[in-house]
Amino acid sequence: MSSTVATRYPEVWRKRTPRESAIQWAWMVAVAVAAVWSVSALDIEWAFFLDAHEQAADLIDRMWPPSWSYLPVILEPLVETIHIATLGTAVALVLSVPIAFLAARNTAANGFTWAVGRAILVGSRSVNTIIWGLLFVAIFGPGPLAGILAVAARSVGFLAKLVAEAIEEADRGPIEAIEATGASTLQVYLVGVLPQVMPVLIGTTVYRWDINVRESSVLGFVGAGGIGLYLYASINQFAWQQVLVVLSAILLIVIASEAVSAWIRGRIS
């Protein structure tokens, strides 16, 4: 009886069976020769690492002393990024919401419609910012418009994708009571629905806002307007002391629309 025990039970308690740790182990090593070979594909060139520290150095010794007299003229710029984000964010809120609706299960209208939906949400967010941006300097030209739907256009896939997921998890209840009473499907999806998926669409539009002030101060590299245009035109012209002052700005912004995310999320949780 005690060697039967004993053997059931062994006295050495082990975390994970042979087989459990052969295939850990077989999934590092397949891991380790992926990222050995992603890193030979690339042919990149170790030998500029010798002098990298040195290269970073002067370049940091270029930078300073920053010229604020610079700073000034990419005030407008500046004010001009927060409206491309947040007008972007905005068109981005208003799309979204019947993007979202058309992408969830349990309010799509039938699989085609849900298809559909999906594939919006995969293309919005299955290309850059950047590239929305050189799309539509394209269409439009250059200036604010093309960064404000290039920044609707990449957030849209975002918001609707997480307001979706929500949809589909909202509570069953409320939304049957609703239509007991014989009301409508934009009815029931007006009163029922979009009330418990409100905090959810509220977090994640103020979230996004905040990755796109980001993502804007970078648009004006393509010429779809923002200070991204001053940073690139400083570089160009090894302007290292301009610079360092519209990284700052930059730097700046991101640190507050991060606090006024952050306290806003935190008014609505």
Given for the second form:
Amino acid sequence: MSSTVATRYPEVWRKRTPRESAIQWAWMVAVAVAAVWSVSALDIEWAFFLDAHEQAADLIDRMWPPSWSYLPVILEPLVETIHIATLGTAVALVLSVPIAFLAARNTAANGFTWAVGRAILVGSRSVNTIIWGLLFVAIFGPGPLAGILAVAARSVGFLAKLVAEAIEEADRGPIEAIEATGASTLQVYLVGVLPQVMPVLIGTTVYRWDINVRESSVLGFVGAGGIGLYLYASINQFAWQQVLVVLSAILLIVIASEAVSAWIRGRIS
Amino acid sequence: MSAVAAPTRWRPPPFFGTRTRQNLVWALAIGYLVWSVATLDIDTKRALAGFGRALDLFARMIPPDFMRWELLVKGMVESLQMAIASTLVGVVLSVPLGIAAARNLSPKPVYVAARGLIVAGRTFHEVIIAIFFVKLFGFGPVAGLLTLAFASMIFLGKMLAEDIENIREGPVEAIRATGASFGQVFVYGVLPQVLSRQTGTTIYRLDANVRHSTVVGIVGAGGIGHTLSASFSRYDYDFAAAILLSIAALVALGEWFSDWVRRRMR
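Please give the corresponding structure for the form predicted in complex with its partner chain, as opposed to the form predicted on its own shown earlier.
Let us now look at the entire complex, which starts with that chain.
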């Protein structure tokens, strides 16, 4: 009799059951194996680590003092960078609404359109903005247009995914009320669903815009316009004093856009 | 004849508070659109030619060329290794940074310095950071690994600091009252409260690192990105298509894995 009690109530308290601790150990081992595999196969040249601090000091030394005379030159590309982010986000905003309705379970016309909507979401999100940039530069040639389209292509999936989730969670009440008036499907979507997801749509768009300012600062590396081209050129010419000016400018616009975005989102919610 | 008769037509309530404000927002948006498109240096002729080129490009992308799969697999594996290794290094480094940047645990000067590092580190895109690591450590995956580790450290450190600032004080005070050292307070009072959320954030960051590991190669920091940009500049579009498909598959897989683990943890 005492043995049954003992098995039900073990004498010693343990945080985990044997099964839980086995799973815990399995995860630990998996992480350790992943760590060893990932580092060992990378073929690391440890010699580079030895003089890295000297290299870094040398680099900082060459950057100082910043050549502020470069600032007027990069003013226009800086504005272009913000334009690329803003226009790209605007295009994405317009495209994301219909795609979100396609990809939301409760508003998709049928299984096929839902699958198409989901495929667009996955495709858009799986490719990085810079890779979209490579593609659009190959199509439309170098310049800000490729940048705008790259930003739009990556952002569409991001916006539509979150808006589709908001549509799926929309309150049935207003939708049924509009349906009861004999409204068409489009009217139901525009009057019953869209106002409910507007705060999510605007908030996500503003949030994505500030990510996009950051992304468009590097689009120039692949020729898709903006400040990135000037940064890359200055680095390749070893004009480190100019590099510092460009970096300061990027720091400024990214922090400013983050502040604007946070302010707008704070007002919405 | 009263002027304030009920309106016969329903109009949706304005989203931006009042109708004047709504009109103002529209006017600003249209004004901005006109200004920005006018100042942008867009070559219309070249852009229009692009539609024809797009068809040509896609025609040359199909079928994707997986013949050089060895090169492809090598680049993809390198990207994946960079992502995993950098996440692990980033997690380790993020712990001291997170503690330093938590207002309730560290002294004011340390807090300010750590927050400053986080703000500066978050500003620059991974690719910009990668350029500098390439300059310091030479071309190759080490630069990519360090870039992503740095970015992960900043991101995870920020998240950890915010979690630590939001913990309940009770357990911390209880442990402190037993005469525990700072390390013991952290391990027994703070860590249990933040561990599960931080694990979730780490898995999320792994997903983000997989995404970024595919592009840092464009500036020479290892991984598949270099192979991709090389194939684009050689007009080798059918191989580029194969790489793009592989990247999309890897990223989608990473996202699925991240969602799966985080769902299981709840």
